[in-house]
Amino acid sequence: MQSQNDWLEILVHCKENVKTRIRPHLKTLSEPQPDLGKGAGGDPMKPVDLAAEKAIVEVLQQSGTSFTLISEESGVKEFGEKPKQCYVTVDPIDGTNNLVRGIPFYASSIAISAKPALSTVYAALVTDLVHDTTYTALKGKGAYRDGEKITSATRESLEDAIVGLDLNSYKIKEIAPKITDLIQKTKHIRHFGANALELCYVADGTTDAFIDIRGKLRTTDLAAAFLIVKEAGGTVTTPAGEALEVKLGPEQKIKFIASGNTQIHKTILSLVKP
């Protein structure tokens, strides 16, 4: 069984291998891409997604780790003699559409947990593959950006806050009435297209909150960033203000509100209708 420090080193090696393995694919994005079908999460797979996943698995196997992979691409797979000793939840490329279209905002997300449950995640990494910025967290040890400790924002007023809001959904007519009050009270709404990385922006105080109540986001996108936000001092709950207790799986969907501090979180909860 790996120690926390071992996991941190392994995750950083995973990041480096992902960067190496996807580099050739970045040069061919303008060319026709093969039809690889849909991944376990339901989205069309791209060669760059599979290359990133393979890069992560390679490093884990080279480290001698037994693990169960929970991937947005390949689904659930077991590796080694004791695969249930830890679970590795990955979104190999978070923001694939951004990457394919040349929008410079996409990341790779890896979470290590004791069970296939969000509450048991104890090591995490999200790396910005464009700007070479890496966020890490170990349970009980804080959150870091490129090795420097980070804390979430203390801003309490929505008047000054920057709030991320994902509205990418065919259910927009159903969702819009629930967040109208919030939008009216918030001057600066953003969405960049890679939710794991947007959550890390909450963790380091770049933004003040991030909201996704669509019920469309998979837990594979959230798993690593969830720990990073929590360890940075932020708050992450359901839209009803309850703790997130959810299974980790490529098809498992989730709704959440993440905030830099409890005060702004309470304000947002009061404005989001159930």
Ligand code: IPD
Second form
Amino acid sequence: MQSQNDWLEILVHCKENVKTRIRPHLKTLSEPQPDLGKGAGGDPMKPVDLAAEKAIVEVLQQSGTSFTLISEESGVKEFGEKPKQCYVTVDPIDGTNNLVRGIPFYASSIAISAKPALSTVYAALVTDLVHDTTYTALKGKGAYRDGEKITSATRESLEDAIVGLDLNSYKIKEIAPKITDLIQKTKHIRHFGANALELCYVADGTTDAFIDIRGKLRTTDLAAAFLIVKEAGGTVTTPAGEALEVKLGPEQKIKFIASGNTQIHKTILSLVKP
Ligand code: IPD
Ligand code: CA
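Now show the form predicted together with D-MYO-inositol-1-phosphate (IPD), given that the preceding structure was the form predicted on its own.
Everything in the complex follows now, all chains and molecules, and the chain you saw is the first one.
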């Protein structure tokens, strides 16, 4: 069984291998891509998604650990003799559309947990594959960006805040009325297109909150960033203000509000209709 620090080392090796393995794919994105069918999360798979997943699994196997993989691409797979001793929840590429279209904002996300449950995640890494910036967290030990401790923002007023909001949905007519009061009171709204990384922006105070109440985001995208935001001092709850208790699985979806501090979180909760 790996210690927390062993995990950190393994996760860093994973991200280095992802960077190496996706490099050739970045050069061929303008060429026709083979049809690989849909991944376990329900989206069409791209060769670059699979290359990133393979890179992560390769390093995990080399480390000699037994684990259950929960991936947006290959779904749930067991490795080693004691696969239930830990769960590795992976979004190999978060922001694949950005990557394919050349928008420089995409990441890789890996979370280690004791059970297939969000609340049991104890080690996490999200790496910005464009800017080579890596966010990590260990439960109870804080969150870090490239090895430097990070803390979430203390800004309380929505008039000064930058708030991320994912509105990508064909059900916008149902969702919009729930958040118009919030949008009305917020000066700066953003959506960059890779939610794991956008959550890390909340963790290091680059932005003040990130909201995704579509019911469309997979837990594979959230698992690692959830721990990173919490360890940085931020708050993550359901739109009703409850603790996020959810199973980790490629098809499992989640709605959440993540904020830099409890005061702005309260304000946002009061403006969002659950
Ligand atoms: C997507 C990104 C995007 C969000 C989508 C996700 P993917 O992740 O996080 O910002 O709007 O719902 O699916 O599919 O590139 O891993
Ligand atoms: Ca993905």
